[in-house]
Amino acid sequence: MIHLQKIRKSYPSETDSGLVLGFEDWQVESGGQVALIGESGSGKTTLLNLLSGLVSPDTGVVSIDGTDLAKLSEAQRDRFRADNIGYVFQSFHLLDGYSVKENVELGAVFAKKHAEPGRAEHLLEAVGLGHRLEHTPRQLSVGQQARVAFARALMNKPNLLLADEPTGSLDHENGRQVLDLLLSTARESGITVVCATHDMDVSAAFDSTVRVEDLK
């Protein structure tokens, strides 16, 4: 499922060679469950944005079901993004002027497949808002945002899920039940997980964990 080999991403001043992740391989298996920690600035989320393809490497090779994300363009890039993989970011980037049900549905806007009728609803019955399909993200609390953003996330039917802190400003009962969800329905449907985490008790739900600064 994701492969990425002999990796280097640097973010260069005038005084620093800016290197923030340099690692030889690393590989997770299909349907496989891992946390990342480390320390604030470690480089777990410019991990996480390697295997988006929201950033390319410096060097090296980020495969993803076969597909080297370093040899593409930014437009293919963003392509195969919308079309196998979903993002839960850490301020859930939920857009204001939309209602909770088109926050979910922009999930699907830009894949090849198209969403079957209902799926928006369906997801946001699965998380608990299916009573606020018509609000805006301004009128839910933060536990209710972050659900809107994982059942965002999974509008696509991505094969492989992406989570930047995602229970970080939740309190533990929300943070739990957000993550319990989250892992569950990624068993249930195959789903590759990754997440970036510096919740000890978080990383503890995951397969496995991987300190980012131990990568070599």
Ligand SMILES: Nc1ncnc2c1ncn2[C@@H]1O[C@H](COP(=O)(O)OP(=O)(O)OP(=O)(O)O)[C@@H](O)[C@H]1O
The other form holds:
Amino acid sequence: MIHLQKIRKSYPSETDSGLVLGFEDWQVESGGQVALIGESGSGKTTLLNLLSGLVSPDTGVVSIDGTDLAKLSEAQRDRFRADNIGYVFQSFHLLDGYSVKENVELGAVFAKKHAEPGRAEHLLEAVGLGHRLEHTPRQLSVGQQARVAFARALMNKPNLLLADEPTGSLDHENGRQVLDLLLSTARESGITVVCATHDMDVSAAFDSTVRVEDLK
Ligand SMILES: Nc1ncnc2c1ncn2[C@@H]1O[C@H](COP(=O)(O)OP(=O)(O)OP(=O)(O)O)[C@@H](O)[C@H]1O
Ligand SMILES: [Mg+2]
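Please show me the structure of the same protein in the form predicted in complex with the named molecule, now that we have looked at it in the form predicted alone.
Everything in the complex follows now, all chains and molecules, and the chain you saw is the first one.
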């Protein structure tokens, strides 16, 4: 379960306090699928970064499956993320010097549980890219790149999948397919999903929708 308490996160400037997030309490049940919506600049990416431990709150507790991220050293947080969290970044962050298969394998390099041989191929087949293993990301369409990013995020068998507008750069049909795949895979494996999106059609596919502004 995700549990955030008394959170404040600001990026102060000379002219204002820069408060981005400030709320009392927010929980997501294990296995829940939550869409995070809100205006551009409302703090969706910031909230996902807090959940992943990539960013720390000014004050408050971020607890993931009973682990208070602030109680971990930076190295332990990196380890925790590698073992428990999958992240689909908005711009995918695929590495062009590596093949599609290698990009997916990188998703488990730092994880404690060593991925069984063939897992990357298996995941890529599941996302419909079994025939593109040796291509580089640049040789793929944007929709295909989204599928690679998704496969990579699953490589370490995460308990929590964070996705930052994963369908933002896809046309409606491709976006739908990637989203259906993401939600059905997560549901089958009991993975908790928090997904930022601008798209109301997208958010309708989730169990619940949270408007970031309403958390304040
Ligand atoms: N590293 C940073 N330094 C200073 N300000 C930041 C930083 N990261 C985010 N912000 C500010 O925090 C606010 C929220 O940003 P965030 O990226 O979380 O919004 P968002 O809801 O994801 O927006 P979008 O829908 O455009 O992706 C913005 O006002 C932004 O300028
Ligand atoms: Mg964002």
